[in-house]
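Read the single chain below, which is given as structure tokens and is the form predicted alone.
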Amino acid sequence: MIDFIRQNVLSHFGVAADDAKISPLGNGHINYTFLVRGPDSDFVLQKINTEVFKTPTALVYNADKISQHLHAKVASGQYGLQVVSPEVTTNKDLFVDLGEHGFWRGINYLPHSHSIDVVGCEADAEMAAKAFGHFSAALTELDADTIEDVIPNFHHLPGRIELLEQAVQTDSHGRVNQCRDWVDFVLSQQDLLQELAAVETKLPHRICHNDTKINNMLFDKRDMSSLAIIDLDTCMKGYLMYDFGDMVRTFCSPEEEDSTALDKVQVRESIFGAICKGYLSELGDVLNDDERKSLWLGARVMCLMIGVRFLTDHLNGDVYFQIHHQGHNLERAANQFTMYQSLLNQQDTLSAYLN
């Protein structure tokens, strides 16, 4: 793919084929991401997965609108992080559409940036949660209805479970028998669905990041302070309980989300407490009472829902998430369901941090 980029994509961004060094960047599951080091500047280049993002132009326009809003906040002294912005093409466009050869977009590269995949200490958890809270607080004045849904019903647990049931019924790759216990476990969680249905009707829509993994917050490697919130692809209107929940599921385990050491996969209480402290320090005055009460629900829903998505993709033949070996998505699903069980086992202790 790097040769293709060199010969067919770089020129759209004003870079000659022989004038850049190109290398893969990050470990995302969806898009293909590269760092382009040119003679004058560096930038991030992405090939958008159009099987996942059916309207990629909406994705780049959303990101641009959010970027402009945050830049205005920076200018007025109301936003303290750096901002990821689109790199325009030589034709002043936000993207390059090469049809069957891909939909490409550029993003500014932030020097001195550093990401981590596993939270090592409470200080990092609090700092990252504070940064995500700061990001959401800065977007409260931007009308959520001006941001298009790039993936409708993205965080909709009943719909995700319905898709799982369809995958089980079809069993297109003959994989149901090997994970029947996990399927039955998911279908037994009807109480959570009923609780969710009752709570969502009380919550206001806000612009949410919708993918608040620890590696979507960049640290400044010079002093390990928070530098920027990145990956605005799934920024859409929704409920902030899901942003909180995604932090819980990705910050709290001492293992990566595809670890098979399930005996070590658990919610670390101290990290959970640090998330609550950091997030509420920025959003405590923004959230209404119903939103604050919903955060514990969001933590449980996100662990279960991401597990359902991994399990469904495994049954469907791994068509959504990139995998590195057979059974990878099943391993990820088991990991997330184990996190969900850990939350339930510590419910009284953990939920007290949000009171």
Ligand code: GN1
Contents of the next structure:
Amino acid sequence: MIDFIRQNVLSHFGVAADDAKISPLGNGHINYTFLVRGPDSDFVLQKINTEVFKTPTALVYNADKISQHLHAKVASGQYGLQVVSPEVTTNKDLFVDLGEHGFWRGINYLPHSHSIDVVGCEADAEMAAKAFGHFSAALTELDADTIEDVIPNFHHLPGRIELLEQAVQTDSHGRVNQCRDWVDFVLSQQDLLQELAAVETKLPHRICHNDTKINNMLFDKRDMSSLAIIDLDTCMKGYLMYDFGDMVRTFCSPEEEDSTALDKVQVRESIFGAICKGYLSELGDVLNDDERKSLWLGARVMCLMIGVRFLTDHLNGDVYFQIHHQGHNLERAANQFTMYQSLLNQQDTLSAYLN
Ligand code: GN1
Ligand code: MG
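We have the form predicted alone; now please give the form predicted together with the named molecule.
Next comes the full complex, this chain leading.
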């Protein structure tokens, strides 16, 4: 793909084919991301997965709107992080659509940035949660209806379980027998669905990040302070409990999302406490009572839901998430279900942090 980029994409961004170094960047599961080091400046180039993002123009327009809003906040001294912005083409467009050869977009590269996949200490968890909270608080004045739903029903647990049931029915790759226990485990979690149905209707829709993984918060490698919130691809209307939940699922484990060392996968209580502290320091006054109470539910739903999504993709033959080896999605699913079980095992202690 790097040769293709050199020959067909770089010129749209005003960079000559032989003038750039191109290398893969980050750990995304959906889009293809590269760092382009040009003679004068660097930028991030992405090939958007249009099977997943069926209206990629909506994605880039949403991201641009959010970016402009945050820049205005920076200018008025109300936003303390750096902002990711579109890197426009030589025609001043937000993207290059090469049809069957891909939908490409550029993003500014933030110098001195550094990302991590596993949180090492409470201080980092608190700082990252504070940064995500700061991001959401800054978006409260942007009208949520101006942001398009790039993936309808993205965080919709009942819909995700239905898709799992369909994958089990079809069993297109003959993998159901191998994961029957996990399927039964998911289907035994009916109480969670009922709890969710009762809470959801009370919650306000807000613009959410929807992918608050630890590696979507960049640290400044000079002093390890928070630098920026990145990956605005799935910013959409939703419930903040899911942003909280995605932090819990990705910050709290001492292992990566795809670790097979399940005996080590668990929710670290001290990290959970640090997330609550950091997130509420920015959003404590913004959240209403129902939203605050919903956070514990959000944590459980997110862990279960991403496990369901990985398991479904394994059964469907790995058509959604990029995998690095056979069985990768099943390993990810087992890891996330283990996180979910760890949350349930610590229900009383953990939920007390939110009272
Ligand atoms: C995907 O590609 P990435 O890493 O930004 C996925 C998220 C999942 C995540 C799991 C559009 O995000 O929902 O939580 O993988 N994004 C999409 O690591 O499905
Ligand atoms: Mg993402």
